[in-house]
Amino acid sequence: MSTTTLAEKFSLIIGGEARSANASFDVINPSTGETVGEAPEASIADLDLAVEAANAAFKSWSRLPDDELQKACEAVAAQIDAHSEELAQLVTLEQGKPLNGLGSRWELGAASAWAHYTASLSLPVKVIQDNEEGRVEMHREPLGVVGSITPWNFPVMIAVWHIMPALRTGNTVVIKPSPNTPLSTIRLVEIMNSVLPAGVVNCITASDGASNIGSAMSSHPDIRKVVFTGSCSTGQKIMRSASETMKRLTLEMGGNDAGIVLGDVDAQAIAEPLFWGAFINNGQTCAALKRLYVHEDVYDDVCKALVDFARAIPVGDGMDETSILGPIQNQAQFDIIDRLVKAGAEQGRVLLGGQAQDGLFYNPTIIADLDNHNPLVREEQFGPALPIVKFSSHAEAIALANDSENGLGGSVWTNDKDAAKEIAASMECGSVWVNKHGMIQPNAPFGGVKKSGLGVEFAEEGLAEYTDIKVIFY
């Protein structure tokens, strides 16, 4: 496939083969408005065929010895490496993020790291008891067909997060990517199928119109687990529709991560990591820093240092090798960001940005002097806009940070290790970083509390979520 050809027609991947659909929908480059390609509009019948293929493949795939599953996953990871530039270019064309910086090439590097690390994991039999009274073993067994529903912000990396642990534990997969960014996932699954048995990984796409494929997946009687990354409202719908079949669920949902900057910091030294904690992927990241609380002693210095750094970041077409930030991925998200920025500007002091640009471009925006009741602070903006709130005491900062329905991540910025430990222990979220933000890694479990999610991903704890426990008494 050419990495620059537009308007190519893509197919469903079912049972190891490309399959056409009765209709298709256009996928748009958010930088230019051009059509990148046509994605197939799957029907419920197509979903049933994909689940049937995955169920058929499960019978033999789930019985493979652990070392053979590991070798197969390593082969998949090697194929991702071999096609990384092709996939990166396709991600940029449909998602908008730049090739360089923390863009699509970085995403493919992260996808590779997760794929290789997940392939290396295992869940051996655990001996609970072995004495004169008998032997008790705990086994981890695959569930069956896993339904994966992925978002548009990191289409390849999050697909790898969902698929690889499912494969490593002997499950098979039907994945449905976001209709905004389906093409890179279709191509990823094609690449995986070059080294996997037919039906082990299947891909269906839909525009989320009348077919309502996502809802059908979460209620499908032959899908044993759904893993979802996306909004809280959609995750709640999945949880409701999955209840009738008692599906296993892993839900990584919205975040409104707080960063707390204490009064002992060097504002210049933390400006760059603060910026990237908030503006990675143009702020379109679940675990991005979305609310910044700064102690009054360094408030003005931190605001100035952040603005000085942000002002120099090039924003432009993702295919331009000089761009570091790209456009907002879609119009609906653009409108949310613009509404929240306007709400912030009504109350606060706009230090940078604050205005929509041509097309879907929105320059980095920083708004100071807000309080916790402003919509830009209370709601997840999921874009390049950072609200800043002043505080006077540690107790006040903790209370402000915890005043949210979300609890995905948070961060503390200080040179005082004892203060960092105290505040980190008090923050109501699944991950806390000290003097950095959002630096997830494949060997550490990741998940949210409150309305930010259910279950965890990554590491052995994430791998175990793709299994049932069977205890055998001898």
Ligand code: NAD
Contents of the next structure:
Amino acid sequence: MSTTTLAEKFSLIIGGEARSANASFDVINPSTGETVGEAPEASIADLDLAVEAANAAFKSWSRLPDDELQKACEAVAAQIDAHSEELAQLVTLEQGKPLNGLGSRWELGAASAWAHYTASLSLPVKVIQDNEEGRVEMHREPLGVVGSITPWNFPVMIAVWHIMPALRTGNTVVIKPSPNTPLSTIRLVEIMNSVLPAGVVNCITASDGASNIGSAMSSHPDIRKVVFTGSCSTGQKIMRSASETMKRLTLEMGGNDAGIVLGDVDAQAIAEPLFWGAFINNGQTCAALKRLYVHEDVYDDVCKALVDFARAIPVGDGMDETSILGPIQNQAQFDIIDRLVKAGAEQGRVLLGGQAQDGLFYNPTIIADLDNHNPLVREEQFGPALPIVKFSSHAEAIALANDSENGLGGSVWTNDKDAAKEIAASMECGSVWVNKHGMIQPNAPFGGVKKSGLGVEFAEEGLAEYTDIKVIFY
Ligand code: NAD
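Okay, that's the form predicted on its own, but what's the structure of the form predicted together with nicotinamide-adenine-dinucleotide (NAD)?
Next comes the full complex, and the chain you just saw is listed first.
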């Protein structure tokens, strides 16, 4: 299979072959407004071909012995490592995040860690009973074709989160990346295909136009599961259209994570981890800290320490090796952030930023003295704008934090272990971190409660979501 160079026409990857579509759309570098490359505009017929190829490949892939599946997944992980810098550059060009800091090279490092760890996992047969009355075994069976639908914030890392557990459990994949960041996924799938049988992983790309490919995937009769990462509203649509075919679903959706800072903290010491909890990937992160609740005893100190740290962060073109934060990825997201910042500035005190910059740049913004009803607190900003709310008792902080439709992550910041335990137990979310935020890892299940999602990813629990249970009674 041929390799693709930058700023050219990219192809669909179907059945192990690069395949052109009848039309294409431009992918724009958010730092410069320049065209990075042309992505193929897949039709429903292209989707059908990709599903057919994945279904055909499933017949032999799903029957491979477990150790061969494991070896094949290791080979895929090694290919990701071998192409890490090339993929990082492509992520920066189309997504905007810097090469450095917690940017695209970091994303590729995480993709590698998840790929290797997922390859190492297994779901052995569980013997439920073995006595004179008989033997009962629980087997995990692959499902068939998995449809993966990904967002634009971590295009390669999230693609790896979806593809690797599907492959490890004997499924085949059709992935559809976000139209904002399709090129790095095409290239990732091309790289994977260099060590996989034809049709095991296929990639189709399309804009969210009239023939919505994501929507067609979620009702496709030959796709057995959809794994989706993206907004709550799209996840709800997928759930509705998947019901007809009773698809298995994993939905990782939006979050509006609260961080609760208790009165005993050292403001200077927590400023850096607090900042990165909120501003990683310019805040365009599902489990970023999106609402900060600070005890009145340390409120002024925490506000000041956070602003001092944030002020020194260089924002610029992602390809510039000195940039630590880049632009907002797209205009629609930029407009959401700008609207919410304006709503925050009307009520609160702007401590830093608060103004749109040239192009899609928006400097880190911190707004204090808000209440829980302000739109910047209530809605997911998904950008570099942090609202701060003051509280005076633990019970008040917990009530404010839990007053949300979302429940992805949350954090508590304190040196008091008992208080941390008590607050962690009371927070309504899938993950709670103590003195850090958003630190996911491949061996810990990750998912949301309430409207933030359905099911989990990572670890054995995430792997199991790519299987059906079959119990055999001897
Ligand atoms: P989005 O929901 O707009 O798009 C996500 C994907 O869904 C894209 O590939 C898009 O083309 C596709 N899509 C659009 N309409 C569809 C439909 N009707 N049916 C099926 N697929 C469809 O989300 P986005 O703007 O790309 O990403 C931002 C959102 O994603 C934020 O809300 C963020 O919190 C969330 N997110 C969540 C996680 C998580 O793990 N929980 C991770 C990253 C992003």
